[in-house]
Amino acid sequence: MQSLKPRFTYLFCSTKGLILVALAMIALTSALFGTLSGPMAEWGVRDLIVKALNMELIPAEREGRIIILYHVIANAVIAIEVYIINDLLKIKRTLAAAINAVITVGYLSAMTFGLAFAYFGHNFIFHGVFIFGESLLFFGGMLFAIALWPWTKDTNLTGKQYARTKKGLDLERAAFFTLAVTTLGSVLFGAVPGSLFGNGFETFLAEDVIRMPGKNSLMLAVIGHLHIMLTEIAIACALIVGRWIDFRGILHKIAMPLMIVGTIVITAGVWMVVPYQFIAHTIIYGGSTLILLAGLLLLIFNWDQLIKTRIAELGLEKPGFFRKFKALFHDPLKFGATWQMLFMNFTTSFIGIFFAVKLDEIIRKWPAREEQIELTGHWHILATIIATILLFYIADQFGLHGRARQWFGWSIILFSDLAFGATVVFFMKRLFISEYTQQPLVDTVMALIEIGLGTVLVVLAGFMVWRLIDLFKARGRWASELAESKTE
C-alpha cells in the first residue's frame, strides 16, 4: 500500500498524471463502445461484446445512448485541455489544484455513471450522478474563468514580443479568458433544452432532423450547442499549440485580436440560431473566418520556426530550397500539430462551405441518408483531428524523442489522414458514382477508414502501455515527473 501512495499522488495530483488518466479513460471508452457500430457490428463483434458485458441496447433508445457517449468523451477532452492550460499559464497553484480536482471528479463521475445508465440498465440514481458530474464540470469551469482573469498586474506583459495593449494587458491570456466565458455560456445553451428531455421534448440526433422544415427552439438550441462546443474545444487546442511553440512576434500580435473577436462573434452567432436563424449563419461564417485566419498565422509562424531551428542545428549558412523543405519535416509532432489544422480545411471546412453553397442545387436532391452521412462524418473528422493535435502535444511533454518520436508522430499523421481522406470520399461519393455501382468503392473506403483509425488506436495503445510499464518501475519517469510537479 505504501508503494501505491506516490503513484496515486502522481496520477491525480500532477498535471501529467491527470492527463494520463483522462487519456486512458478516453481510449478505453472509444475502444469499447467503438465495437458497437460500423463494420464491427457487421463482423459480429458487436454481438459478442453485448453478450459478454450484458448490455441493454434497446433500438428506440439509440439516440440517448449516443448523446451520453459523446458527452462523456467530450468532458474528458475538455478536462485535458484545462489541465494543460492550468500548467501553461500563470495561475495560483492552489487555485489550479482546486480546479483540477473539481474537473477530475466531475468528468469521472459523469463518465462512469453516465455510461452505466446508458448501456447497462436505466438506474436513475446513476443518471443523477451523471448530472452531478456535469454540474461539477460547470462549477470547475467557473473557477477556471476566474483564474484566467487577465486584468491583473501580475499577468501584465512588459516585452514587445507578444500581443498586448498599451497598458500591458496580455491578449493571449485574454483570448483564453474569452474562451472560458463563452464556453460556459455555450454549455448553458445546451443545458436548457437538455433539462427538458422527457418532458415534452424527445431525444434526437442533429443529423436526423436536418431536413425537418419546422424545428422548434429547443431543437435549434441543441444543434447550436453541438456546433459551438466542438468549436470552443478546437479554439482551445489552437491556443494551446500557440503557447507550446512559443507563438510570438508580429503574427502573434495580429492573431490574438482575431482569435478574441472571432470567438465572441462565432459564439454570438450560434446563440442567435434560435431567435434569428436566417442571419445567424452569416455571423457564424464571419467569426469562423477570423479564427481560421488566426490559425493560418499560427501555421506560418510554426513552419518558419521549424525550418530555422533545424537549419541552425545543422549549422547551414545558406541552405537551398530542398534543405529547408526537408527541415520542415524534422519534428513530426510540432509539424503535425499545425499540418492537421491545414488538412482539416480540406476535409471539413472547404467541404462544409461547398455543401452550404450547393445545398439547394445539389445536396438536397440527394437522398436524405447521404446528407446525414456527410454531417456525421464532418463532426467526427473535426473531433478526431483535435484529438490527434492534443496527442502531439502530450507526447512531446512526456519526453518522447528519437525514433519513437518519429514513429509515433508520422504514424498518427499518415494513418489518421488516410482515414479522414477515405471518409471524405465516402460522404462525397454521390458526386461521382451512382448508388448502383458504389459498393466496391464503399467497401474500399470503409476498409481504409478502419485501417487508419485502427492504427492510430494501436499507436496510442503503445504509448499508454509504455507509460503503464513505467508506472510499475520504482524509479521510472513518473517519479521524476512527480518530483518536478512538487517542486513547481
Given for the second form:
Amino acid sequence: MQSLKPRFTYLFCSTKGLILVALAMIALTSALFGTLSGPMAEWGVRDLIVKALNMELIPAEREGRIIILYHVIANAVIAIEVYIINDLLKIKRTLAAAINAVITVGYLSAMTFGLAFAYFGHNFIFHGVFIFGESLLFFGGMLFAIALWPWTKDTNLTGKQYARTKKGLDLERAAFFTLAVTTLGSVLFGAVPGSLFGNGFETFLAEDVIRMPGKNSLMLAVIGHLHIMLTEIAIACALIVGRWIDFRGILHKIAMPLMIVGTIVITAGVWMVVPYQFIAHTIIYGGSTLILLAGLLLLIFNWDQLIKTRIAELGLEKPGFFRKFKALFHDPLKFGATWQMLFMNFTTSFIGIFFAVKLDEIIRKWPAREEQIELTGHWHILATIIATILLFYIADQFGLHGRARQWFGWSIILFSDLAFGATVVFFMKRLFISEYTQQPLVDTVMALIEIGLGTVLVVLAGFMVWRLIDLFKARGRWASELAESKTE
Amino acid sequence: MKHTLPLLLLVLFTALVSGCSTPSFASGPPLIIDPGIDPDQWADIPAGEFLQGQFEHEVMLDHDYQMMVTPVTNQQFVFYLNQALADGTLKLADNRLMGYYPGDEFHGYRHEVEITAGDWLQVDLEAEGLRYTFDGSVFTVLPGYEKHPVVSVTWFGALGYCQYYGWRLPSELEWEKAARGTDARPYPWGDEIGFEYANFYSSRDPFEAFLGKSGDTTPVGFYNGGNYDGFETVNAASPYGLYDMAGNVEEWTGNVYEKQHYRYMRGGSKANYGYELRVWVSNNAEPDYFGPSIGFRCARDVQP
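The form predicted on its own done, now the form predicted in complex with the partner chain:
What follows is the whole complex; the chain from before opens it.
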C-alpha cells in the first residue's frame, strides 16, 4: 500500500498522471472496440472478442452503441484538454484541483458504465451512472468556465507582446473563456434531444439522415451538436498549441480577436441550424473563416519561431534558404502540431468546400451510401488529426527528447498523414473509379489506412508502455513529475 | 532516418500502382450453380400489422399482396428487353434503352430535381457489369448468369419491367414486411448474420474470388440450406418464403416521396457490410442511377 499511494497520487492528482490515465483509457477503448468493425471484423476478430467478453450486440441497437462509444472517447479527450488548460493557464490551484477531480470522476463513470450499458446488456443502473458521469462533466465544465473568467488582472499573459484590450483584458484568456462557455451551450444543444429519448426522439447517426427532407428540430440539434463539439475541441487544441509555443507578437494580437469572434459566430451559426437553417450555413462559413485565419497566423508564428530557434541553436548568422528550410523540420513535435493543422485543409477543409460547392452536381448524383462514406471519413480524419496534435503536445510535456522525439514525431506525422491521404482517396473514389472496378484500389487504400493508423497506434502503445514501466520504478520519472506538481 | 523516407515513398508508390490495376473479367461466372429456386414464383403476404423499422412501430398494411420470391434474374430481364424493344415500349438511342415515365409532381424543395414526363434511361448498354450482350437486335444472357439477379437497372428500368407485365414495384413498407414478417427480427432469417446467410461484403462466398471482397452476385436463392462444394449455406428465406431479401443486390422500391426525387433501395448488397443488410436500412439514389449491386423484384395486388 505504501508504494501504491504515491503512484495513485501521481495518476489522479497530477496533470501528467491524469493525462496518462485518460490516454490509457482511450487507447484501451479504441483497441477493444476497434475490433468490432472494419478489417478486424472481416478477419473474425470481432466474433472472438464478442464471445470471449460475452458482449450483447443487438443489431437494432448498433447506432446507440456507436453514439455511446463516440461520446465516451470524446469525453476523455475533453478531459485531457481541460487538464492541459488548467495546467497552462493561471488558475487558482484549489479550483483547478476541484475541476480535475469532477471531470475525472465524470469521464471515468461515463466511460465505464456507458460502455458496459451499451455492449454488455442493458442494466439501467449503468445507464444512470453514465448519465451521472455526463452530468459531472457538464458541472466540471461550468466550474472550468468560472475558473477561466478573463476579467481579472491575475493572468499569465502580462507582457505587451500579447493580445490585450486597452483596459488590459487578456484576450487569449478571453478566447479560452469564450470557448468554455460556447462549449457548455453546445453540450446542452445535444443534451436536449438526448433527454427526449423515447419521447419523440429516436437514435440515429447523422450521416444516415443526410438526404431526408424536413428533418425535425431534434434531428437538426443532434447534427449541429456533433459538428460544433468537434469544432470546439479543435479550437481548444489550437489555443493549447498557441500557449505551448508561447504565441505572441502582432500575429497573436490579430489572431486572438479572430478566435473569439470566430468561436462565437460559428457556435451561433450551428445553434441557428434549428430555427433558421436557410441562413445558418452562411454564418457557419463566416465563423470558420475567422478561426481558420487565426489558425494560419498561429502556423506562421510557429514556423517562423522554429526556424529562428534552430538557427540560433546552430549559431548561424546568415543562413541560406536550405538551412532555414531544414531548421523548420528539426523538432517534429512542434512542427507537427501546426503542420497537421495545415494538412487538415487538404484532407478535410478544402475537400469539404469542394463537396459543398459540387453537392447537387456531383455528390448527390451518387447513392446515399457513397455520401455517407464521404461524411464519415471526413469527420474521422478531423477527430484523429486533433488527437495527433494533442499527442505532440503530450509527448513534449513528458520530456520526449533526442531520437525518441524524432521517431515519435515523424512516425506520427508520416503515418497518420498516410492514413488520412488514403482515406481521402477512399471516400472520393467515385470521382475517378466505378464501383465495378474499384476493388483493387479499395484493397490498396484500406491497407495503407491500416498501415498508417496501425503504426500510429503502435507508436502510442510504445509511449504508454514506456510510462507504464516507469511506474514500476521506485524513482522513475513519475516520482519527479509528482514532486514538480506538488511544488507548483 | 536517412533511408526511411525514400523507402516509405517506394512502398507507397508500389502500393498505389498495384491498386490501379484493373481486374480481369471473364465472360461467364467462375461457377455455374443452380440453387433450384424458381424465380417465377410469387409469395403471398397477408394484410395486417407488422413491426416497422428499427424502433418497431406497429404499422398496418391493409391489403394482401404478392412479391416475387427472388429478385428478377438476367434471364427474366433479357426476355423483357427483347419483347419490349420489339414492340416499341423501349427505344434504343446511343446504346441507351429509354422508356416513357409520366413524371413526378415537383415541389421546388431544396436539392429536389424535377422528374419531368418523357423518356428516361432504363438501361445503359455500356454499363460495366451487365451480364448479357446485345448484338443489335437480340439480347442474350452470358452463359451461367441466367439465374443471377439482373443489375445495373435504373429505377425507371425496374418500374418499366414490372409495369410491362401489369405489376409494380413494392412500396418500402411492403418490402419490409415481406422481409421481416410480423416479429422484430433484424434479418429475414432471424437475429444473427454470418457468412452462411447472405452475400455481403467479404462474406467469402464462392463467387467472391471473382471480383474481390465486394464480389459477384450469387444465383438467386443461393442461401437456401444447400452445400456448394463445401460452402455450407443456411436456409435464409424470410418468414413468407422470399429469398435474397438481405444481400446480393439492393432492390429498388416504388415510393415516390414529396419534396425529393430520390428513390429508395432496400436489403443491402454484395458490396455492403453485414449491418447494412438489416431489414430497415435503406439506401437511395436518383431514379436514373444504376450500379452493379442494384437490382429489383416486383409486387402485385391480390385480386379479391
